[in-house]
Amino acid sequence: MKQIVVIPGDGIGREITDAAILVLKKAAAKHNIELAFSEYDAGGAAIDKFGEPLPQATIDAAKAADAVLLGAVGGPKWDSVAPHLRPERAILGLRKALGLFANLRPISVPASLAEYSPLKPELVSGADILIVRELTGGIYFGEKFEAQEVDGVMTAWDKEYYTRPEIERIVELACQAAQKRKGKVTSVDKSNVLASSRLWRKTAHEVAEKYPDVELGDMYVDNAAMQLASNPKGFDVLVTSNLFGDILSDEAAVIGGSIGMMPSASMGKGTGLYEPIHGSAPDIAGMGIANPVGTILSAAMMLRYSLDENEAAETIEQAVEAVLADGYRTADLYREGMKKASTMEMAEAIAAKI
């Protein structure tokens, strides 16, 4: 029996996690997988109940689980709380508690959604990219010097810092992911300027030697940004640092035309965390119009990476593509002539294809 901790969170979180669980149960039944679900609080909901964004009970349950499915956290209701109590601190706390050092973000554009992309359909149709972002190192976690006057001039700085082991483990994960895909990894850095990037590039090539079936290439981050917009089908797996990955993954998310379609996985030493990349959307919470596909595809990633149930993951992904091909669309993607579906109607249509 696999134990799944569900954290609905705030805003539309419960609606989209309920939709994902409906689909998960159908796929699990088809593939004879035993799943047990338990629910815990984090984010604004936890602040309201317990006075803190990430209760210890949630951390303990997540550590003991086989996987965590997260909806979304945050909202204007908690904008005025102290910085250490903000709902978003729950995400950082979970990443730290679970030792999550890698964020995996797949970007795929089936032909049925190519018209929604801001890029030309022929450029994006069939694009299938996996961005692997280092999650716990780099400039976000390096030493900081807050703005203050130095020799009469206001000054601030942030330190970009990486160690060889941090780079090795993220590149190894990217190479292992590529072995299950097209066998191509693009390592993104800025080694012509940054010392940390020169260590990144050197280490990446040394790690890749252990994976002779994987082709490793290098690309400067500015060129990678340009190529994502001009030739996204040229990428398979893209691996990069925390800062560069943050920027490039958000750029790539636009390719698909709707952020509501985008899943993600955070992985590391312990339990994997799976969540859609969009926010809590409090303005539409409770209206039944949120797009659950990002969360449903996150659940498919959970089956693949944490539960080693690749066939069940493929079943869900194929069901999603079939429903989209049939013309079902939630409000964010609806156009004249399509079949407009509520959050649960979309989930039910996907479950019916399984």
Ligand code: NAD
Given for the second form:
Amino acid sequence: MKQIVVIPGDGIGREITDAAILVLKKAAAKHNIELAFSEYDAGGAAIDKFGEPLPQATIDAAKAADAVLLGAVGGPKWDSVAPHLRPERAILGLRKALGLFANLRPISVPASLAEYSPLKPELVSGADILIVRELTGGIYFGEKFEAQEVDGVMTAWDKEYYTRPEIERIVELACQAAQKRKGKVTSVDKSNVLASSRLWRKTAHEVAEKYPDVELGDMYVDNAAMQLASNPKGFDVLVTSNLFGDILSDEAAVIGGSIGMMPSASMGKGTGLYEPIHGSAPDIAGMGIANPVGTILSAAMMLRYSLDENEAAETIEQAVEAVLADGYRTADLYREGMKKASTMEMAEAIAAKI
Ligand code: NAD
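What about the form predicted in complex with nicotinamide-adenine-dinucleotide (NAD), after the form predicted alone?
The next block holds the full complex; its first chain is the one shown before.
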């Protein structure tokens, strides 16, 4: 029996996690996987109940679980709380408590959704990229020097800092993910300028030698930004540092056309955390119209990466594609002539394809 901790969170969080659980249960039944779900609080919901965004009970349950499925946290109700109590602290706290050093964001554009992309449909149709971003190192966590006067000039700096083990483990993970895909990894750096990038590139190649079935290529980050917009189908797995990954993963998310469709996984040595990339969408919370697909595809990633149930993951992904091809759309993607679906109707249509 696999233990899944569900954290609905705030805003549309409950609606989208309910939808994902409905689909997960159907896929689990089909593939004879036993799942047990237990619900915990985090974010604004936890602040209201316990006075803190990430209660110890949630951390303990997450650590003991096989995987965590999270909706989203935050909302205007908690915008004025003290910084250390903000709902978003729950995500950072969970990443830290679970030692999540890798963020995985797949961006795939099925033909049925290519018209929603800001890029030309023929450029994006069929694109299928997995961005693997280092999550706990680099400049965001390096030493900082807050702005102050040095020799009469206001000065500030942040240190980009990587160790070999940090690079090794993220490139290993990218290579292993590529083995389950098309076998191609693009390592993105700025090694023509940065010392940390030169260590990154050297280490990436040493790691890749252990994966003869994986083809490793390098790309400078400026070129990668251009290639994502001009030739997204040229990528399979893209692996990069925390800073570059933050920027490139948001650029790549836009290619897909809708924030409601995008899943993510954060992984470390233990429990993985699975959540859509969007926030709690307070503007549509409680209306039953949120797009649940990002959360449903996050649940598919959970099956693949934390439960090693690749076939069940594919079942869900194919069901999503089939329902989109049938013309089902939630309000965010609805256009004349399509079949308009509420959050739960979308989930039910997907479950019916399983
Ligand atoms: P958001 O992603 O919540 O919403 C941006 C826009 O996209 C809104 O118009 C929203 O209605 C729409 N949208 C988002 N998800 C959708 C879905 N599944 N279906 C249909 N439409 C969807 O970003 P925001 O408005 O900047 O932030 C709202 C709150 O969420 C803030 O408190 C923010 O801090 C928080 N947030 C949380 C996370 C997280 O939990 N990981 C991530 C980002 C933002």
